[in-house]
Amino acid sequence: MAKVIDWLKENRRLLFSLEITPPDRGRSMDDILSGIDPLMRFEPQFINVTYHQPHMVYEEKDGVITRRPRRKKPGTVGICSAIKNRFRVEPVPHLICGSFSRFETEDTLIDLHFLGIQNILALRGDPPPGQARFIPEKDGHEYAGQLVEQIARLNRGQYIDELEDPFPTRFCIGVAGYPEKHFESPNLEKDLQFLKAKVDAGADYVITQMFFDFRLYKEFVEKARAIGIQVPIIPGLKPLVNRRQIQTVPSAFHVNIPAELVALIEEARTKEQAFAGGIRYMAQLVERLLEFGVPGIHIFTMGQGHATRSLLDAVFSAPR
């Protein structure tokens, strides 16, 4: 099935999803497919593919400064058409608000159409590096309920101008939820009603960023379902298996590490003892997910291909 919802509504399997990073400007688009690969023995329904907004550089030519975008991971459309020509899996491309006007944004959205992709994960994103905070472009979005809401109108045929008889889009919206409220957020329960207002525009179901902490998951939902978010919410995981992780994962995604697992890393006497120990407490936070009866897993690969194969190991051999 074409569609992230429709499989959550219609299948008894469990969704499983990966996701992956377009390989810098200049990288063959190989690096990516050979690392999926591996991977396809697990038979993920769809495969996120990342987005990333340019940062600006400064170039002075005959004594004239001049501002132009430079984007180090460009080809997210073309490597979501790599994946469903090579792998026939559904790929779920991330659209983001920032270096994209309104109309950028329905060009993008019809391109997608044309390609035969039903699913969005729909993101505010982040600043590109060296800027501080978030400035949408002009005529853009500042929000990724916005932007729901642009595609929600576009599956209804409302384009931006008023056309005769125009095609509706078909796209599934995905959007982001944070167990651990998103960086930005005063407290969870305000990025609760942010994500609630997502919903509400027209999102279809919900990933979570990353956690080390079941209990983070559960009181998550609890607390979207009490104020009337009833879409699927998916559990976004990532595999920590070194000491750089533990280091530079929590300021890099705003997360918690539990003591537990930084533990089982850090007291390690070498670096197999630290991958099985960080492999062994994530396959043990899998297993609680599924006994909660999550409707998915999502695993952030993130170039740690060796890391997501040895944890889908783990998940798929133990007894059920």
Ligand code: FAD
Contents of the next structure:
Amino acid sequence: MAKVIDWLKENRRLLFSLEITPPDRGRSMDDILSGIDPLMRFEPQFINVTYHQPHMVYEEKDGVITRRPRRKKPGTVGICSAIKNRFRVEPVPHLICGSFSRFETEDTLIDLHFLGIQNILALRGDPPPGQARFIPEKDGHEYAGQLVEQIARLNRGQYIDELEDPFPTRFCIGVAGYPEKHFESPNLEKDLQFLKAKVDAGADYVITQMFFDFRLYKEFVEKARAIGIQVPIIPGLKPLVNRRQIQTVPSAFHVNIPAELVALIEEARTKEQAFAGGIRYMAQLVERLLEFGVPGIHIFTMGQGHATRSLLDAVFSAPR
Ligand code: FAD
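How about the form predicted in complex with flavin-adenine dinucleotide, since we already have the form predicted alone?
After this comes the whole thing, all chains and molecules, with the earlier chain placed first.
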């Protein structure tokens, strides 16, 4: 089934998707595909591929300052195409507002449509490394909601310039939601209003930011439903398995890590024990989510194939 929303509506099985990040410039396609290979036995229905703004640097030569991209993770569209061909799994490219003008967004959407890609996760995107706040591109979108509107317009055959007899695209649109609120938002209620605006603009479903406490997801869904957000809300999950992550994850993703999980990892005597404790905790979290009746689970692999595999082994081998 090509579209996430069709799978969610028509299939009784749980949706299971993975999220991967393109490799740095200079790495080969095999690097990324061999990372996905061992996860294919869990039969994901969709594989998301992230997109990132380039890291820009300013260089001065002969008194003239120029700006150029230094590090960029290329290849989201190419990786999506390779995933579709090699694994026969539907890719979900992430499309961001940052670094795209509306015209460049339209061109990218046309390319994706020509490649037969029917799913998009529409995001504002993080600021590039070294930049504190998000700055939209000239003639680009400031918020993900505007990107959703543009994709929805293209689905109705409305291009930026009026065209005679234009073809409509058929994109299924996902958006991000934040159980602990987006870090720039003054409160969760306000953030949820903007999430509702994204859904009203045409988003078909939501994938959440990672969270480590079942209660946060449950309350988020309840609050979303209370203000009229009726689309599926898929929990996004990241296995947390070592001490470094305890330090880096909260500041990188603006999320809390419950004391119980911190203790499991910090008080472990060996790395292996910490790893096993983290996987056990996450597997229990997934179990509670499944009991609650989530529409699917989405795993942020972030180059952590081993942790993802261990979590999936624990989840899929558990008796039900
Ligand atoms: P928005 O929905 O635009 O929200 C951003 C902020 O603006 C929020 O605080 C919101 O409350 C506020 N806001 C929204 N609309 C309005 C409005 N009309 N007026 C005023 N305020 C408003 N980042 C990447 O760079 N690449 C990726 O591939 C990527 N993948 C992700 C996948 C998932 C599942 C998730 C949860 C996040 C991902 N991110 C990615 C991170 C995301 O881009 C950042 O969190 C970004 O800061 C916000 O993106 P958004 O789409 O939620 O933005």
